[in-house]
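Here you get one chain, nothing else, as structure tokens; it is the form predicted on its own.
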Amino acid sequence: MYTLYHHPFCPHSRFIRLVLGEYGLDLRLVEERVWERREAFLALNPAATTPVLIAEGFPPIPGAPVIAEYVDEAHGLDAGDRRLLPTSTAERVEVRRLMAWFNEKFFEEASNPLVTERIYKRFMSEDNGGGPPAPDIMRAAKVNVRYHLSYIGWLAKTRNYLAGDRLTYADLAAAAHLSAIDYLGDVPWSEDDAAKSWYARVKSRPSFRPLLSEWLAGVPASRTYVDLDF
């Protein structure tokens, strides 16, 4: 059994669930708020953030790219068609180059802020940078969120899925940062249709019920996060 240290709405953890979740392996969930900074943990990874997967045997794994590749190295092979990364250089290239954007470029620009301005905040100390949301922080996110909708849309449209012809981590680390802020409402579906088409495609998956089953008490959720049939 895996323990992940996380957060249920950093983004970078939902994609880690969602990983071992597609590859059926059973894990153990610690909550862990980065900003406390507590001792533990920072010897667990000392850039204090999350997600960090610990695997009998291994040094602890910090970071949804590394954990990632371990992940394959693991288990991938096993699992055939189903594995999450392709064989292929080329494909795996273009896998990789999504993941990255989603998990670097998407976190920057959209999910990151908004999560922290609209959840992270409100269990913040004003020590640890807690207090009201900024209104032109979550403004700048809210548009860069179009523009990235827009750019999921065009794969869409193009491929079966983000990176080609079927479900690779590119379509779980997207579908992680847009779920943590589907939850807020923050995510103009009507906007484009192959990308509502598509992620309603992949919220649909088995790995994604324990995400959406999760609530944060005084925010509910959007009527989107939990309808399939948004």
Given for the second form:
Number of protein chains: 2
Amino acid sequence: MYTLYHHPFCPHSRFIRLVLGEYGLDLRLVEERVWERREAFLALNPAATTPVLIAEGFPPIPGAPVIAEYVDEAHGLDAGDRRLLPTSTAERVEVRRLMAWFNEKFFEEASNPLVTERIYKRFMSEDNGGGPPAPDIMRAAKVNVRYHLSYIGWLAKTRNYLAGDRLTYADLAAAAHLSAIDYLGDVPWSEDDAAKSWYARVKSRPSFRPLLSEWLAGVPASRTYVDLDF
Amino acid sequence: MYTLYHHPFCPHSRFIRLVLGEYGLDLRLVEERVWERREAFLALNPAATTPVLIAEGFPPIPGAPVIAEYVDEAHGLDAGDRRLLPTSTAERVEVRRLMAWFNEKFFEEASNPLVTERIYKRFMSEDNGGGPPAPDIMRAAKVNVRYHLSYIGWLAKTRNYLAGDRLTYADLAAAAHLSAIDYLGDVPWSEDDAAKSWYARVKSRPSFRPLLSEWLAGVPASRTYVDLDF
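Having looked at the form predicted on its own, could you now put up the form predicted in complex with a further copy of the same chain?
Time for the whole complex; same chain goes first.
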């Protein structure tokens, strides 16, 4: 049994939930609002970021990339050909490259500004940076979503899944970040058919269901969020 | 024989040079100015960041974290008890946590703004964001250096090396980022004796020598940069 300190709309937390879901691992979720800088949470992760995974008998495991490596080492072999980080060197490089692309670049340029402006800031006090969303930040982030979507479309056209033949961490990372902003209606799916049909495939996996049931009081989900045939 | 696309003052590139140096691996260096967005380089790494490692027979390996995992998988076992990513789960978590701390948090808050303002901007054209350093950015980054230095000091006081008993990726990442800004004189060593004596130990390793020989025309090195007994 794992415990995950997360936020329902934190894209990195969503990625780890998908990973654990794919491996069928039991999970208890604890919602953390990192901007409140709760002392007990800072003791778990001085970087004050979600997600943090608690595995019995181990020190806390903070941050999506560190958790992903841990899960591969603890459960990858047992997963056989459903392993999410493949075994060959070239494939591992490509999966890690794309995982970093989404968890760092897409996060910084698109998912983090949109989620921060439109979701987190609703819950933050004024001292913590709360308030109405900043239109210029949202505008820039939405422009960035379009170029990322066309990169995803290009990968999905040349390969079966983003990093190759099979589902990997790369798909789950990309889909996790997209899902958080898709809730907000910030993904222009009509602009890229290949990206859209790849996402429809990933979204219809059972591991995705818990994410799609996350709703936020006061912020209605977009028309496409739950629809598997959007 | 490896080839590394790097910049002499890119902290992530310095980290990988230290790693390869510790393992005694031969390396050819190619300087890349990422802000010029050279097309052939973008084909190697669409994220347009250094470092990128070229290993014969493999696709390009971009980004310090991906390279570090690759090097561990390719050379870690052979290194025996000099392995830089230890074998036990708890140690691997701690080393990866600290490696991410320095490569992400220290980079974002301290080393990247200082290196960008004081070094990269000298070489950038005005269109690329070149020009004189921004005093407010440098001031904020210098404040951040102090809290990071005291965290390093705290770790160095409670352990032999930053992540435990032995030298690991955590030490090399921290030292790489510090070395880039130490060149500029931006590390207030006198504020933390434990951090200073840990850094003196790491800096005196043979793997460090090539970094200390990097000098920049027009920007003299600080008094402490080369001195092993600063």
